[in-house]
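One chain follows as structure tokens, the form predicted on its own.
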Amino acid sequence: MIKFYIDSKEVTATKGESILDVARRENIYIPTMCYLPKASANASCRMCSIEVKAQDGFVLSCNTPPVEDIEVITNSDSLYKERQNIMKLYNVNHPLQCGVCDKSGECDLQNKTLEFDVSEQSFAVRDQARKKKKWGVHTYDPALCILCEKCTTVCNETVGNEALYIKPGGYKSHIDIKLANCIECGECISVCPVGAMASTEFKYSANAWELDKVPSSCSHCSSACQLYYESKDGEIKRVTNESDFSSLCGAGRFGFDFENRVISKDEEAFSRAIEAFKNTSNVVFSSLITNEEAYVLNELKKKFGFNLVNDEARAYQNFMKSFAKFANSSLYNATIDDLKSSDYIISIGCSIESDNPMIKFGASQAVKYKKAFVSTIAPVEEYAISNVVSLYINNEVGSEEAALAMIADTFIKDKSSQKEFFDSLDFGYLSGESNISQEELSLLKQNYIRKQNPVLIIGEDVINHPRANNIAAIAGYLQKNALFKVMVVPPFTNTLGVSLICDLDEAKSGLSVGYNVSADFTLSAKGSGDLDMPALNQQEGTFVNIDKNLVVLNAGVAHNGYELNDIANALGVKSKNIVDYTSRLGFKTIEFDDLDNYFDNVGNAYRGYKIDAMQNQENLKLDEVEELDEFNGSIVYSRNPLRQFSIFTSDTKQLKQKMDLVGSEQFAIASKIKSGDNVKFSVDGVEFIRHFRVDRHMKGTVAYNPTYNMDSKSSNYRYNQVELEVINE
């Protein structure tokens, strides 16, 4: 602890604290334009500069650690003045354009150019033709732009892509792009102080204090970020969020429309829907649903004894109470911020770039700040992460077990409890089949030597594996040891609420009625079913996001017709708001309306509340590995592109994607195909046709085949071995 003054009060700062953190940290004011709290600290505006007595000159606050007992003064007369010819440059030929530039009323440059009273300038520079510029989502104007250099950061140290840089000429220096790099996020718009970055479909849509402004949370992926959904005349018109402290990826960000537009209530349909819950034999739904509502549907199946299926969250529901029985805990241990901190990180059975980008963002910064090594252990390798994997361990399809079992071997070191499994584990054989080698598992623990902050991430591959509750065992085995903190991603936004609020089951012979999935009877958000419901950028309620918080969501825009609230109401499970279940959710007695939902001066994140653990202390014996199904031929993986979840996503403006077959040249041969053909296949009973097309970057015989436009997520492995047939017409 380092004791020192800020403007003659006593402060104190832990290491790697900066003075400008200490003084944000204890509501003292100082002024910043280029500051960015969630990167590093880049120095290029020098707004934040302040005094130090006994020192002459200024000093960067945003970039320098106080030492004992020194007095920090914020604000003087020379502070003033500096910082009023700092705004002075930035204003030279700025346009003066701010009638219709996207960013007034919220602009930095606007509000610091009144508070330092900068009425007129006393200085020009001859003005330079620069070119407007349209990458995709984004609009840049460089004469708009302050080359506050926030946008650049953000690209190349939180979302790690490398895609945007600052193109040098002196005073012609802008921001340029290697669009191939991109991932249409739009984190440099969120960051940007002025309108040179913009969204290309926002853009003279509306002024900032037009907009009504929503807090609330994601519902695309589990890790529910926060975002404002800020709306005029009733319809969404763009997503925020508090840029400072939270990222979006680029389906938060510009996925929102959503919403089911339906004007009015079909009283009948409601008649017909209460009949269809009376007599039903199942009820159906995925995990793209509040707490509440998953709550109401295990009420109304207590009083009418139908089953209640989700098999996406069964299957996790049974792979975390395997994992709980080992780990002596009913929940993983780490969080996004563990990942962000981690200086080693294993990851099996997920895609990184594409299950859940915040996954991928915390990686990112665990390379960039704490220098960590990255592996992942997958049958594909991923291209775009490339610049974030120190190690990428290419196992056989189907290995996971083996993979998993052979990192307990190589990590724990006290095998006694576990003799007999560690003891009936065949090296040769399990190395031969899985293809990982004694050489990468020797690179695994060689470079897990002094590290600190391990974490362990186990994804949707593993979760839906045949083999899926002794991985479990093994990975909770692993948290028990406490050589890694583990993170089992929920597949779907809330899988993780489902799994914990809901006594799911297997569907049984007869009648069913789907909550937005296909069935005899449907409700649908979508405006395609029986009935209609509201979808959930339409809706309270919370979700438990990949933290195991319980976060809150609040409805961006207006839904006319009935909810199931209405429904649960008419079958006499009652309640006036739909929001009244929260505190009955089995978490904590924390009514909705008393849940938190904001950042801190420092970004300290003050979102719902966190979900206990219960702890158990059974001790189970792990089964042995099993041994290894082959998967020959043409193999294709159930994964989605960048920025596509779910039906939702699939139908918004600013996201459409091709459903396309994408492998590798290696596949098309193998499969005797070629890129533009059309193909058909069957998976898991599904027929697909899709259109075939070759990625230069990928490797291997596994093809990506995506799954967003279908209702509900399979709880089968993720990898399938299948016919191809051309139908070229």
Given for the second form:
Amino acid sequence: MIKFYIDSKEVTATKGESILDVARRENIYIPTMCYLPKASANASCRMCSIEVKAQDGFVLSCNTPPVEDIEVITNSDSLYKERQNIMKLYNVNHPLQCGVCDKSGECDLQNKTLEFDVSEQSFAVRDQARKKKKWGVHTYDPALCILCEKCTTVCNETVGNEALYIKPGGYKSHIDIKLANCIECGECISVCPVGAMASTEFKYSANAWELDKVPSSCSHCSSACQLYYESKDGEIKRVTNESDFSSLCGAGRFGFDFENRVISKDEEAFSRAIEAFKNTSNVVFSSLITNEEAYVLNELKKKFGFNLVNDEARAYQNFMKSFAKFANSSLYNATIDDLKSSDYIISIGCSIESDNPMIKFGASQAVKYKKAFVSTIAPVEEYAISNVVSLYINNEVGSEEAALAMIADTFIKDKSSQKEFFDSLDFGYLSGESNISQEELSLLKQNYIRKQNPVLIIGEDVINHPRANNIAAIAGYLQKNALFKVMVVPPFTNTLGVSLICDLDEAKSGLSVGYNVSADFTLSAKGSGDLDMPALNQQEGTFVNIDKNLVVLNAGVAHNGYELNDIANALGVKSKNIVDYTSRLGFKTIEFDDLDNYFDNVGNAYRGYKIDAMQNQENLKLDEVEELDEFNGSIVYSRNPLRQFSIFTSDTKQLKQKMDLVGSEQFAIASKIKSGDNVKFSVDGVEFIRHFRVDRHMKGTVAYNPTYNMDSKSSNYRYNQVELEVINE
Amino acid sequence: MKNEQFNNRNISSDYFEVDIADYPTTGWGKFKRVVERTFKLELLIGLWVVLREMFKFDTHTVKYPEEKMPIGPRYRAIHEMKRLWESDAERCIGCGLCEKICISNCIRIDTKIDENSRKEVSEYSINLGRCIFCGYCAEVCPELAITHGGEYENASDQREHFTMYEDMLTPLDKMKAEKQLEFEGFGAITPHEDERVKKTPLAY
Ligand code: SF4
Ligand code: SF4
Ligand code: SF4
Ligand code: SF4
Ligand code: SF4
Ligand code: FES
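Would you generate the structure of this protein in the form predicted in complex with the partner chain, following the form predicted on its own above?
Next comes the full complex, this chain leading.
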């Protein structure tokens, strides 16, 4: 604790806080142009200058930690002059185009030019031609750029892509890009304080002040990031976020136009839906659903006795059941914030590149700020994250159980409570079959020394593994031993919520009603079923996200048709609004309308509430590791590309892309196909015809097969051995 | 941003009902109304005024539509969209301020980026059935693009009727003939503005 004074108010700082951070926490205003709280200080604008009593000159408050007992002055005549001059300099040759600029109305340059009363210009320099650039999702106008470096900072630190950089050249300096590194997340657009880095699609289509801002949460993956839907005349024009403190990936920022537009209520279809619910044996649904709707389905199940089917959530539920028994806690204990501040990360069975973008962002930040050691255990090396990963461990397909068992054996010191299990491990065999060597394990161990916040990430390939139960047990056991904070990544947006709320079953024979899954009678928010439902950007409700927070969803666009609550009401499960169920979900009894969704001055998130884990005291024995199945020949990995998650991202205007099978040169040779071929293959009984493309960065004999256009998410192991048949005409 | 404003789902709370006597539904009620109206002789009052004026000579009545009153240059009737004298280009930059300021919410503008990367107005309409011709749009326009014109004959058989951007825009031939009208006052540039502008030092 460091005690000092800001404008004669006594304040205290903790280690690592800058003077600016403390001032903001204490609600004392210091103007800034280049400060980005979520990243390290750029210190490029000098607006945050302050004076310290009895010291000469100005000090940059954004990157200076306070010293005991100093007296900081945030405002004086000379500071005002200094700041006014900085604004004047920013305005030299700045185009007078606020009238058309996208940023007008929320522009830092505009605001501070007025704030510091720049009414005349005393500086001048010869202007030069500066070319606008269209890069992808973003358009860059160097004439508007004030070179604050926020965009390069987020791109390099927050996202970890190293796409943007400053091309130096004195007055000619500007931002440039290595396009191949850009993942089109749009983070750079969101932090730009002026109109220089703008969204290509949004550009010149609306003004900031015309847009209605609705705070909500992203519905594409389990991070459920905070966002604002900004709409005009009932149409979402763009998505923004609290970019000072939180991030969005490209799917959240650009995949917003997935609403289901219906003109009116289809009464005939509605009455058929009611009948269907009364007569059905199964209700099948996907985890792209709010907690409240999941709760309603569960209530309907109690009343009508149908089987409630969601295989993907059930697999997760089972995984967590087994995990809980060995962790002695019903939930995993890591959050994305833990990941960001971690100095040691191991992931297993997870595609860090694309399964959940916030994991990738978090790992990048851990590497930048904490110099984290990151190791991924997976059959494929994801080259896109090569700047983050310290050690790729390529296990054989299917050997995740062996891998985790060996990790447990390597790290756990006191093995007495699971003696039989550890004694049964045949290292030679496991190592041979899983292709994980002793050296790799000892490298993991060496790097673990003196680490403060190690995190273990458990991904979908483990959750949906044929031996998931035992893997979950080992993972739980690792959490209990406090060797790692563990994160079991929910595979879909609200998998965690559904798994906590619903009592799920296997499908039985007979009729099925599907909610966003095709069935005999389909309720669809995609507009492709028998009755139209609102999409997740048209609903109020909550999700339980990867941080185990219950977060709020508000409607960005109106829906004119029926919703699940109407069906429930007609079936006798009554409530006025669907959000009346929020307080009855079985977590905390807080009403929907009392839930927050904002960040405070220093970036503390007030988003819903945290769901508490239940503790238990079981002492069970781990199962022996089973012999491994062999996977040979051509293997496809059902992994989606970045920015694609489901049928709700697949058709959005800015995310649309080709669904190619992508593999390495080696894969092509081994499977006797070549780039450009159309190939036919089947995975778990589903037949795919895909255009094959070679990605020369890839290695190994595993190819990526995107499945995001399928309405239900599979609960099967994502690696599959396939026969490829070339079907070129 | 907090959620409170979104939590009021009762959208009709700001409405109130106007107290109007119900229409008679029974035969007796209807009959009573007819009798009342007939014997109040309201109709005759109107007829009498017309009759009186018909026979009076030397009245002030303008024989519209044969005769029309001259309209002052600052009269606020249907809007016009002006062009630049220098280039004949459209003045409107699509800033949307007129749409924002319009108190009867009758201006609707859509913009997009054009092939030269400039902002372009893709859709612009004014709902004349709602417009109260207050002149705020003309006052706020930073480009002196939108002004009010003298065209006031906009009767329509529908409550909603629109004027579009193309109709308001000064035609090119009129521009070529230098017939575009400018006037001082409301929304116009102040005289001697040039002298009052502080110039940026052009050191080179
Ligand atoms: S960046 Fe800001 S100051 Fe510059 S033209 Fe745009 S709105 Fe105006
Ligand atoms: S979109 Fe994302 S990855 Fe691309 S340049 Fe911007 S911040 Fe970097
Ligand atoms: S593009 Fe924007 S964020 Fe990037 S340096 Fe320029 S002003 Fe800053
Ligand atoms: S898709 Fe996931 S990571 Fe991306 S913005 Fe949405 S919730 Fe966040
Ligand atoms: S205020 Fe003027 S320039 Fe702006 S949109 Fe309206 S007419 Fe066009
Ligand atoms: S905020 Fe400190 S230098 Fe820009």
